[in-house]
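Form predicted on its own, single chain, as structure tokens, below.
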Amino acid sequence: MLFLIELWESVRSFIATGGDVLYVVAFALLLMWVLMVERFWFLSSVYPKMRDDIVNRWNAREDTTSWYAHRIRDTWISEATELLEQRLLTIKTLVAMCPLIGLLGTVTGMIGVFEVMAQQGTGNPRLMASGISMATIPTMAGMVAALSGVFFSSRLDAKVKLAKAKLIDSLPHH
């Protein structure tokens, strides 16, 4: 319990140093990870049953060579692909937004530095330093959030492409 209290205090201190923009970065990061975990769960738990159902329905068909059969095959592949690729664009958008949200924090932090300079002059470096740290911490947080998302969203994208290719290969095209 003490560990959690210390962790919470260090997070609050980090947010206080970096500014309120870090809440937006944290929200984008949380949403990105929830969506990625859901997609990995879908690929490992739900999709295999769906794929097996499609393959079984295709193999149960007597006609797999006519034009109509190929349209049915293409429709099933298209429906599966749509479900596989669901939310991937949202995840990629969140990955791209994280550094931009961090840059928003940089801009607001620098505005704070300029306000201090306008009121106090340039003679007090400590006041300017707090504004500069408030300007750089959100950028760093946005970059770290984006980096974590880039790697896992790339893996997710590769898994989706592989799953689609395997589905196409498992439905013989006569």
Contents of the next structure:
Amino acid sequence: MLFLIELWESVRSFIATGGDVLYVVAFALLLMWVLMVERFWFLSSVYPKMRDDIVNRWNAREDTTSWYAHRIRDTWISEATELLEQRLLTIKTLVAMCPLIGLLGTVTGMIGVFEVMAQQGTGNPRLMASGISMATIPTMAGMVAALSGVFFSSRLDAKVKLAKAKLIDSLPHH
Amino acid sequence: MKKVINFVLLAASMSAGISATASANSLDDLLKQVKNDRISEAKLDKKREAEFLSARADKQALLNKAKKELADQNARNARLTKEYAANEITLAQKEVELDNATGTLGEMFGVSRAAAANAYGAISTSIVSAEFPGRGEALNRIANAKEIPSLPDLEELWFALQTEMTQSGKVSQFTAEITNLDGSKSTETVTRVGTFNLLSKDGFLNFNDELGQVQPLAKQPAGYISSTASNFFSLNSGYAPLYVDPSRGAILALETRKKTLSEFYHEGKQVGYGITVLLILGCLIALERMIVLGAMGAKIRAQEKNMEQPNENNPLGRLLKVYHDNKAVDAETLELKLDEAILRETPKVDRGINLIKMFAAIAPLMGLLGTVIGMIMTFQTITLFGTGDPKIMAGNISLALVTTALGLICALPLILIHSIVASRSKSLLQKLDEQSAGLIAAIAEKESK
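I've shown you the form predicted on its own. Could you give me the structure of the form predicted together with its partner chain?
What follows is the whole complex; the chain from before opens it.
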């Protein structure tokens, strides 16, 4: 318990030096990871059952070569693809947004620096240092958040593509 | 010739004879006068001599008198010198006596003066003086006193220190006259938190120790700070969080010089307002799209459950209608007709979505425009005033930065909204484009059996 409190304290001091933009980064990161975990879970436990069901239904059909059969097959693939690709766009957008949020932190931090300069002049660099840390830390946090998402979101993308290709392959025209 | 010379001689002798008779008269007078004068001067001299002789006797008497006086004074001098020396000794003795009698009281004098001076500094600037005014004068008197303080003075000092100590630990409410910023005065209830803050229903107050006035701050600090003050003020019992100023006013004074969020926003000027318009337009378009696409999706889902009766209020229903109208034609023709119908439906679904994306792309660009304008103005300032004063430059730099920040703040939600709206429209389009034919095929199969 004490360990958790210490951890929370260190997070709080980090946010205090980095400014409020870190909350936005944290929110984007959290949302991104929740969506990605949900996708991984869907791919590993929900989708296989769905795929087997579609394949069984296809294999049970007598007619698999007519125009109607083609359209029905396309529809099933499309429905499966829709479920597979759900939220992937949002995840990608969030990954792309993280560095932008970091940039926002840079700009707000620099505004802080110039506000201090406007009030106190450039005599005391220590006064400006807090603004500079508020400019640099969110940038770093945004980069780290984006990097943590880039790898897994591209893995996810590849997995979805593979699953889709496999599904198409497993629905042959008899 | 002889006749002429005789004449001249005669004339000359005659003229000489005349002048000789005239001067003989005045000289006689003069002689007579001198004689008379000699007689009278002799008389005067005699008289003066007699006078001098008589005065000489007087002066001698005066001299004798002065000499006697000198002797007297000398004697007095000697006596007084002796007396003075004697007094000096007595004085020294008395001083020693006084020192002995004062003892440690002398130290106390210094200590009480120093304590009073210290307390005067602390108490006259303390906000407790807003509640108990006029404590400073007595302390000032003690601090500047030349003699040993009297007992009432010492009690005054002790009382002042004790009051400050006790009141610094209290939260109290009292009525005070508040001098508003426009100079008008009003009597209001004020809450004092220890020696730290004065609060009223409008937020934090300031105690001006030079004028002895309670004044509102020139500008309240950021809303989340000042709201705790007014919440705390209206509290009757229990506990409430409150931002206190441990520096007794210095931090609040700095806070008043900080810009609030709305002031920052207005620093963005026209560029900033333009960006805001973009954000609002983008959000409105997104909202309209969400509502339209949501309704469309709901209608399509309802249609999917009832494929036999095409309802013309949704795209899928219109596609079904095409199938129902062309049941007799062959599959290829039907597909062509369906494709045509889908092409007609597509713009209704993805209308406006690219506009959101464009706004999301324009917003940071407008921010960049603001940055450039701000930098141009900064360099203009440098041209005019030089780089000596960073405060002059800082104003335009903040325009540059604020617009950048606004551009990003506007772009981020638009990007997110776009991705949500785009994925929704994409799934609807997928349904129409890829799945409608299959649904129709399924009905056709069922009907043909």
